[in-house]
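A single chain comes next, written as structure tokens; it is the form predicted alone.
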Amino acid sequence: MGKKFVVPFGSQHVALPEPIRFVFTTENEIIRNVAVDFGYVHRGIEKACMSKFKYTQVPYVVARVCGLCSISHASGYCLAIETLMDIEVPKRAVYLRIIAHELDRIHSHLFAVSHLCEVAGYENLFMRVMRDRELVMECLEIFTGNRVQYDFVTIGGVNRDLTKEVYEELKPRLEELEKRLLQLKEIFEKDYTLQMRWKGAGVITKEMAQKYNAVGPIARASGLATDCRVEFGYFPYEELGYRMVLYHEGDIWARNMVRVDESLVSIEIAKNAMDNLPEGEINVRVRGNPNGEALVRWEAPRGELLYYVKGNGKPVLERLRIKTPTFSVIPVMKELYYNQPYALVPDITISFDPCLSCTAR
């Protein structure tokens, strides 16, 4: 019998920027027994929306659920509103959205890499992943105003166009931070120690993905195919060279892979919707008040995405209920903590990409 020691982990450490509590129970450091606290960060985001604002401006307030992934928030909401009330956006305003949430999901994906080099010890390769994020925030401002809370999405379309001197602007940029992701790729492919650290290390396999309804990257990297972009088919994704990137080792290795090939997917999407974007306009004009409900699965960058909405014929909502990427994969999170080492805890959580501020809203 070994010694035993009660470990608590959160909700204020170096290696989780997010509120979250962990109390790991550790027998010769090997983690034994896992109890999770969560739903430190409560800003009434929902209510607000039910109460404070009309249904038109909601867009801009759950935008703020969270900085990382924004576009996804305003465009699950818009996309919820758009099928209740029978909006048909302009196909150029599609192919903006979709531009948008690419380069969103690069730079989300990449901060995750970049965090995930930090807590392995590579403070190096962190620096360099989040100089390399650095070209695809530039391209956001340029596209849409701002490096976060875009703003850019609204009910029936988009609020800035796509012009020449921005397409200028954002394509040689896209085609610089592929090189670099290219060379990124190849570092996690060959480097020994990370290697020797992740793999084999929190695996989820995939039977563990279906059980637990794992969703985004971190079922994508069990095998377990399930992507809400072309799932449902909001938006023309496979005409643009979409494709699923699966691995099947469903390690901490695997779902960082998953996000690096993804950003080169998203980075290829882009660029086919720039060079292919249809004439038209970009927004059109929303006539009266949602009545019903709607409900609408929207692929984040963490994951499955859902916004339920209702109306009763009022300009502000009866109901609005947000699920975000996070509260679906912490279940099978607290599972791999079991047996495993308690120097991996940092690792195994951070390739999470956990977001609990967007969870306990």
Second form
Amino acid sequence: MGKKFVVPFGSQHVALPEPIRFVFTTENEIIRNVAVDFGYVHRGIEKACMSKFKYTQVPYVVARVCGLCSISHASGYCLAIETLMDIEVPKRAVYLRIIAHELDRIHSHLFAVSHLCEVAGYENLFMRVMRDRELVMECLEIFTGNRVQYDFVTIGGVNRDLTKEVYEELKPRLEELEKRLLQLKEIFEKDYTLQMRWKGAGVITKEMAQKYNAVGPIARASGLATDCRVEFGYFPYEELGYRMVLYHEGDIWARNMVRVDESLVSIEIAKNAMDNLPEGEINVRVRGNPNGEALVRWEAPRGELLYYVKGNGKPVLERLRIKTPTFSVIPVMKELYYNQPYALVPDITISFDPCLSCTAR
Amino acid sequence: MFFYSLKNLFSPPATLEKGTPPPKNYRGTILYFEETCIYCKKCEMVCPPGAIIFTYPEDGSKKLKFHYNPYLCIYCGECVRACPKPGTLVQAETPSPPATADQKPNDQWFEIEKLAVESKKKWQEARKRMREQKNKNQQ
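Next, give the form predicted in complex with the partner chain, keeping in mind that what was shown is the form predicted alone.
Time for the whole complex; same chain goes first.
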């Protein structure tokens, strides 16, 4: 039995991308108790959507909830409104949404992977992953016209079409990215340092993932087969070559590998969707105001994203509720810290790819 | 990995140089051409951040004045799609020039926002007077 120390981690810390505060009670380097506190970046977006903006303007507001997964938020909201108002989106628009969504997933996953390398102390690999990520950022910039906030999805379709010129720009970039990602995967599988640091550390068992309701790549790294992309079938993912990436180790290494493998699958889906793009309209006109309520569960890069929309026949919504993936994984994150050495805290935290600006909204 | 890193030491940087022009299809400034405008104000209504404002003339005529704030604009292009007269609003492929402190873009914009509310009241009064005048003339 050693003396107990209280070690705060955050809200501002070099290992943290965004503000969250942990207070660890440690006993000789081993963590015995944790307290979590978040909400440092609350911006009142839900309230703004319910008071200031019309429902047609809300896709652009909810896109600003998160910088990395902005398109998931916009398409989640649009799906909810479309199910509420019975709008049938043209097939071409659905395919374009899939392409944008998968490209966004790749860049979000690569960001998480690179950040994990940095926290593990492997600065060189961090730079390399970030450099490869630049390819997909370029793709998104050409495709949607902007680097970070795409403003691509609207109610009833998408804003921009995929022309032949854009297709010819995207295709070689994605092929190059696939090559580089395979090289990266080999490094992650064989690198001695990373194996020593990540294998067997911060293990989430399948029972634990089920009990604490883990979502997204974290659940899939523990062998829990859950993916909202195919569970609900809003978009035709299965015909585009989707396959679920499952790892059973549940440690930091497995979570990293899930992200790398999923990026490879996403490249495949994006390429298939680009090749088999159906002809037709990209947008349908929306008339009337939403009346009733709808709930949509949608897969963001970090996991399940929940949108609840309630309208009362007026242009401004009565209620908009967003439940973000990081909010769902905070309980399992907290549980995981118990009886772990303090030195593993940055790796465990970043392996969850926390997005606190989503969570606080 | 070692050879890759060693090679990187002697290769040019991967980042773009300063002053590189934006790529094709870039979402840039909104341009307005008054000749074809019918003053339906659809662009003002759909704009999510409220970067388009029309101010009203005091004499009650229907020729409104278009104001656009490129620093508030999110370049979503919603106004271009909402416009019933194609060619009135066009999205350019170049970004707007950065604002400097001496231009005071915020202060100018706040004044326009105030002016829009005040001028609308005056405009409505002027319209009312015109209508009354017309009715008198008819009688």
